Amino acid sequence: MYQVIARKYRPQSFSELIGQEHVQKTLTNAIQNQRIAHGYIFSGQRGTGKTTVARIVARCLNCIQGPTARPCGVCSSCVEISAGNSVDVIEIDAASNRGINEMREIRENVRYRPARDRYKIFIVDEAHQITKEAFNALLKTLEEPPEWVVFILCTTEAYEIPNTIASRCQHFSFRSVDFDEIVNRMKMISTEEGIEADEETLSVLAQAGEGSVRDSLSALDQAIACCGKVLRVDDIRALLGMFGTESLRAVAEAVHKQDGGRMLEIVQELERNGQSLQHFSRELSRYWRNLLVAKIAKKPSRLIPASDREQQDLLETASWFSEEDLTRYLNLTLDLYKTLQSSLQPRLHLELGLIKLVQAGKLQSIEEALAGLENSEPAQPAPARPVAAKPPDEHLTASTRVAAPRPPAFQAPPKSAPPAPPAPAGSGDLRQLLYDALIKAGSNFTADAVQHSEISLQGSDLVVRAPKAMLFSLKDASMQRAASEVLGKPVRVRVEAGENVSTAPVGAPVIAPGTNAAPDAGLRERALSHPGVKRFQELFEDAQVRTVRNLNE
């Protein structure tokens, strides 16, 4: 009977294990020094060797020459454990044996010595599936088992194991296997099986595994069944539904050239060829990630699971963009992939997402816009159109014929807003007194809310109108205490939401018509004459300068 490659080339000793050096070294030393624990937890992603290492440990402990870190592989114990039919090595599938009754059977079985071997070993696969009650039934046995018993719990979700169980075992975390190690492993297997496959083809198979040796070998087995003894990269991509760098690079080129029409053509080609749009968005997000890593590393890196030729192409493509752009594109593509998982119109969402990538490439960051204000020349104002002079009014005397004040060039036309309700006399002073009282009491947030509120007395109530975002701060108990302190009597504070609340900051000078300017008018005039401020107001026509502060004070 045919045996799949993943089982045929399963490691039988620690020397054949790849990618888990930390586990190999620790367990080897423990066995050589006779420091064997009674419980182990092997956790990690699928296909990284958890159950394989559990069987290797069982062979090391029960080998006729053992306990030894190098089992002979020929004695009856080694052969039976490799075949999975040893009497004293019990493998349990916790996905189907997860209840309290199964754990009670294990607890009863633990009491009896091994039939032949040195240790009775229980390998529990998918241990996170065991119920809470079943774990509780196993607690005492796992904490103080007989000297001939070893428990090995294998799981892909270590956080599901109760802390009471984890604290009684030694925990080994299995890592994702490095991309190059998987490729080298498949090279060796291809040579043994007489398979012709170049490095790029093996790279595609390794990418399909995503760090899992078993998944990569399963993909290799599938490729051999499809293509025979000669594997070609295009056939493998078509078999596994993967996209070549050419189609993904086409998206990057369209973004670089700001070509939205090309994006729509790419989606049409995917639809015509029957490709999965969800899978394309997933591969595209991985492609942007690889471009970002290549841009940061500036050289071929082990962080990118790709062949040398593909890494050179990534470096060339990454030179078109900045790190900020690539980060933005990766974020947009991840959002697109998430949207496509539940979309009833995947083509429309994919088209929209790819157009967003083009539009995002046209954006300028706020940092660059602000930095350019200092270096750019302010635009010269257009020459004023000559207007015929009007003869002076004969009824005006010389003292009254004065030029009407012109609004400054930087001031935008005021926006129409509904008139604010008239404040009662002394409301500005009341607001100032409340502000001072709250600052003195240490309620800075409430004081800031008062600074942007309208305050009035209506009978025995103090009415405070403020934007919705500040209502929570004004309902603080410190507001009630400050109002009673300022007014000298108990008063009820009524807080209301105002749509168009617009008040000057507390302490700001009020300039009456016909009077001289405020004391900081010179400071304001110097600030407004700054080239950067003028340029900013030219770019944003509706911008208004409301407050000027001296940063040196």
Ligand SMILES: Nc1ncnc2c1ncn2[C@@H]1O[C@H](COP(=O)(O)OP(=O)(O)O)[C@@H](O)[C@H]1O
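Here the rigid core means the biggest group of C-alpha atoms that line up within 1.5 Å when the two forms are laid on top of each other. Numbering follows the first chain given and starts at 1. Remember, it's a predicted structure, so these values are computed and weren't measured experimentally. First, how it differs from the form predicted together with this ligand.
- Core-aligned CA deviation for S484 between the two forms: 2 Å or greater.
- When two forms of a protein are overlaid on their rigid core, residues whose CA moves 2 Å or more are considered shifted, and G442 is one of them between the two forms.
- Comparing the forms between the two forms, the C-alpha position of L330 differs by less than 2 angstroms, with the core used for superposition.
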Contents of the next structure:
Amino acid sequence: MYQVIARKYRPQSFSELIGQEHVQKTLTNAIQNQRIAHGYIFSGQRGTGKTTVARIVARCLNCIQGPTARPCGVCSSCVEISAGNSVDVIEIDAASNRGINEMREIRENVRYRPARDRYKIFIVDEAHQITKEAFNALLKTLEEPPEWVVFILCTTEAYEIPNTIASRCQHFSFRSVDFDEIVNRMKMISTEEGIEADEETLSVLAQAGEGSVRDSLSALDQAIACCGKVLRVDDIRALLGMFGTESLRAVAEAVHKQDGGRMLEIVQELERNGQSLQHFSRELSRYWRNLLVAKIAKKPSRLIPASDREQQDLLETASWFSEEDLTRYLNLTLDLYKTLQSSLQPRLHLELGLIKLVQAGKLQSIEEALAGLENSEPAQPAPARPVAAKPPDEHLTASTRVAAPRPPAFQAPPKSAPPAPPAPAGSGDLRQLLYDALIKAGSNFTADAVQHSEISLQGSDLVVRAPKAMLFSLKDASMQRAASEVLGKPVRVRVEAGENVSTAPVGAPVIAPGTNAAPDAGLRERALSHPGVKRFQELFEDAQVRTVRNLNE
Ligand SMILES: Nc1ncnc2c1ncn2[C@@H]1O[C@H](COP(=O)(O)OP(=O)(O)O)[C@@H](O)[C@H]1O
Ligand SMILES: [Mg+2]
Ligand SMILES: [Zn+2]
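Having seen the form predicted alone, please provide the structure of the form predicted together with this ligand.
So here's everything in the complex, that chain up top.
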């Protein structure tokens, strides 16, 4: 009978285990020193060795040569434990035996000495599934355990084990296993099985497991079932629905080259190949994450699950961007992934999301701008990408950013709307986008009202403050639609009357609410003639000086 690889290659002793060094070491010492606890909790991600180690411990304790950290592997205890049919090692799946009756049964059973071996060992899988009452029954046993009893509770959800139980157990957390170690183990296994697979193929399979050895080995099984003894990386990628780094790299390249058109092509290709767009956005998030790690580490890192060649690629690609850029792209892509999970129009949202990446690439950080300000003489032209003041955008809160200049002024609206009055500073870009969307939708009145509003994002709400007379137009359904479209996700529009909403023409000083209505004129003049301020005004053409405040006051 065919046995799945994960089971066939279940480690039989500590030396075969990969990762989990801390668990190995502590348990080995405990066994050598005969300091065996009555209760253990093994917690951690699935497929990282909890059940495996529980069985190894059982062998260590019950091997005829034991207790020993190196069980013989050939005595009947060792053999039976591996096969899972030792009378004194009782495995319970708490997912199906979680009730009080089962626990009472265990409590009864515990009172009798082991049938043959030294210890009676209960391995409880999915222990978090045990009910509260059943845990209470178990607690009684753990409070006064007979000397021959050992409980090993395995769980992926350690926090669900009641404190009363946990405090009577030794706790080991199993970590997800390092990528390299999984690849090496798979190399060993495929040699053993006569499977031909190069490093890259194995690395793709290992990635599929996300740190779970079992999942990686299952992927290997699946690959063999599908492709036979010779595994080729392209087939495996297709099988697992993984994206070649090429399509991910193409996105990075398009961001780098500011090529929105290319983004649309990429989406088109994905759709044509019948690939899941949602899955793509997830892979893309991982890709930005890996680029960010590569950028920070500056060399191949074990924090990145990728082959050496891929690591080199990542380092090269990462060099196109700043750490800050990559953080931003990662953030945007994570948002995109979230949106796509519930989107009825995934293609549209993916397109929008990728275009947003291109736009985000046009931003220049305020740090860069300031650096330019310090180094260059005032008369020099602005650095490579001139900039204008940009309102904080929800994605950009982590760092202050300024945007490339927009076209000089709003285009005159096509129909009845009067030339757009300039906006109060601070909500420009978002408002412009909303305005454009509304004009496109033919909602001219609402568009006009938007021009007179102050717009901000507060949490997931879009808050629109406008003069009273315009509130009516803003409560229009088209506003809701435009807002969701512009932000690429459903948002709630909150319309508020704002008395201070300014529609002052460009250039007129606007006094921020709460400040002195007429700041000391001399102060303002001095501030405006300060070289730093002047330089800023050169850099940010549309910037207005709103308030001048004497910091010494
Ligand atoms: N740390 C590990 N070292 C080597 N193989 C492992 C490890 N963890 C899991 N495996 C492989 O995955 C399979 C399932 O592991 P298991 O111990 O049942 O995981 P779980 O943590 O879910 O209990 C094992 O049979 C083995 O092949
Ligand atoms: Mg298990
Ligand atoms: Zn033995």
